[in-house]
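As a starting point, one isolated chain is supplied in structure tokens, in the form predicted on its own.
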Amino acid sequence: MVASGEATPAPDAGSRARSAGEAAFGPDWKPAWRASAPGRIELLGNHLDYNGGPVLAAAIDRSVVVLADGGGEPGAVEAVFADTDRSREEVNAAELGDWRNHGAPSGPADYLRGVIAEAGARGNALRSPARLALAGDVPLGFGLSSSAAVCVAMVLAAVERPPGGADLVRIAQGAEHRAGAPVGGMDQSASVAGGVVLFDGETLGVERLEPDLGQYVFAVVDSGVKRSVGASAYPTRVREARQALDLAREILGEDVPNAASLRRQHLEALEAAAQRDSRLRRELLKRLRHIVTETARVEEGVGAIRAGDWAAFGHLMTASGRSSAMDYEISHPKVEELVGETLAVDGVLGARMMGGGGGGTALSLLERSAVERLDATLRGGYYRRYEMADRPDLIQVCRFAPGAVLESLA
């Protein structure tokens, strides 16, 4: 992933790792093995994950890198963040059992205390002791799912059998819950399975799909709005979507799954149905609506990368933000003018704000020739305004990456 759309070299978050380290635990530390886990873009499929649907993500080329050796103290697992304040954690696996943070996540500590009590209480033997030191390529807050590299690179490195696939993609995520993101499987699966992907919410299965992008790109663009996902309206809009979902199957009286299997005439029915039933708030109907038109978007959207009808997929994303934007309420008054001002430049076919709201990034597909432009036109614009045209890599091509992998460096 880079600026401007040509590439430079991104900074070796292996040897940050191993500086940190090395500064953190002395000169015996050896690391043994080196663990990595990429971000993610997600193409389509805005919170449709924890609502049992389909998402299209694509792992990309900015990655968490993990180092762990043997050493430290017995049943203890100490870390190092290389991009944070360097400080040690050290914590105690016997002692943590069953542990849940009550808010939102405050740093990568956090996360780490989130796997080694996810893994213990699903029978994973830890690599303990163990010290571990952390450096990531993912910006934090852009949108990139930053904490499910995390969670899935510290789980390669910590555990002492390392699991796959679903298994590795559930206890990522169960870490993530822990730490206080109540987030769903899609950003873990995406980071384990690597390339572009159809994720399904409800069984946690991923479809990889072999995508020809020709002459466009998939841009993030920077709106200088920082966000969290458990700081952000997240964790409100998963209890929504599981309160409509609730009445959805009293009022049909039918047994459904999950939201993202209602379709639109399920939908229309609930509509009416709210004319007699005020448990049915406005609010809800319209987190329902997204929900039953966003996974219509990812299915039409499957159907236009495999013809290779980019247009067509940039109108899907545009839809999506729309109605991210609208009915589910999860963008930010800066996304959107971002987003709009995108949109009228020459060559770009769709964008859209993505990840969990409240901030981040705006997702754009484009020409690649049209990639300058935007940069240009952003700048004397939007960054302008918002005094940020000073700053470098605000405009990030992605390019699709493999999955997590766990080496021996012994």
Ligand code: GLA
The other form holds:
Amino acid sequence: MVASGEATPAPDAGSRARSAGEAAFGPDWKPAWRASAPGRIELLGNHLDYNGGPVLAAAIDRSVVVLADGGGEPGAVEAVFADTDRSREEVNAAELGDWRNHGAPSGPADYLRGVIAEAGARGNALRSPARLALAGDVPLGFGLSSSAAVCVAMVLAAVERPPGGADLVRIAQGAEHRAGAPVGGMDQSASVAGGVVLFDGETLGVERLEPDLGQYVFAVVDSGVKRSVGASAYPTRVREARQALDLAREILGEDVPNAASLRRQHLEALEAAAQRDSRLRRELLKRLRHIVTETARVEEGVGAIRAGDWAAFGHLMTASGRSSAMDYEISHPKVEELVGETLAVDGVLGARMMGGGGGGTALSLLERSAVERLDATLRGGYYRRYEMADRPDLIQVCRFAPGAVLESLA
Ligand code: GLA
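Counterpart to the form predicted on its own, namely the form predicted together with alpha-D-galactopyranose (GLA):
Whole complex next, starting from this chain.
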């Protein structure tokens, strides 16, 4: 029996948030709003969002819930985080001003500061005053975009008239930037839109897809290596990609809107130019190669989804993971080991590292009936080697889920 399979009911984040709120703010704390935002899985399109490229992503059935009342001190937002140390944070919007973190985000309080500062900078009035309680079923450091879900849900809960669509995405993404994680907009967009989306990193637009998975499921497989975007090689890759784009523009002398608009012939021209121009370092060419080949894989992946060709989609996922590991050099050796062992299991169509990199989970596409086999294989292999075999929830089947919502509880 897979401890973490679909049969396990998700723990109720709403009631955990409520009890943390009552403990922190007293029995007269009566939440008037409930915001929730799902985590996401990234199906294909690794590190393409901030390069202006396409990403296939899906909102999943794990979410962050924020309850909000209207009974605190004027001008202040107070928050309690049920799933961390239940510490209480108070943020005064006027004192916070144009806050920016120096370094990587240290916890959910930094995202709260980011949300308040970013909402203010974009001219959004806050619900005033507000006391928030937050809890989530999106595991932290797992690579399911808990931080994006936290930011989207906090914007919905704390902003007086929260926008939807790309405007909501921009506040949540800006909040993460302020907190110290220079992320693209894919996580937030998937969380806001819900379902399976083809995201466009250039416009932040989303196109909905309605895939029929048939007997297949997507499952995330825990590597046991905790990570966070801000503290990983992610910011370095963002800088390298920008540098590579600037050089490509200069050397090709063409209008290159973003790195993901480059095609194979451009890559070849740049590889030839690198013989003469030492600024085009080997690693910059590798980053560009990943961006170019990954963009092509997403384009093919859309066709495979539309045709219901999951075997082809699985191959693309596996190729994506190799490219992320070898060319973008953003995976983690243990994640690659886990991917290798996952791919060897009968019924697995594809597996890859997912998200920011440096650890977290691998994403696999497999027959529903192969989930238990995968669990048994890994518990006798990778999980035994790394002394994790007694832990629950190592493999989590993810269902597609609706996007973020704000409900009135009044
Ligand atoms: C993290 C970031 C996203 C995206 C992925 C990699 O999840 O938050 O913006 O860049 O990594 O594709």
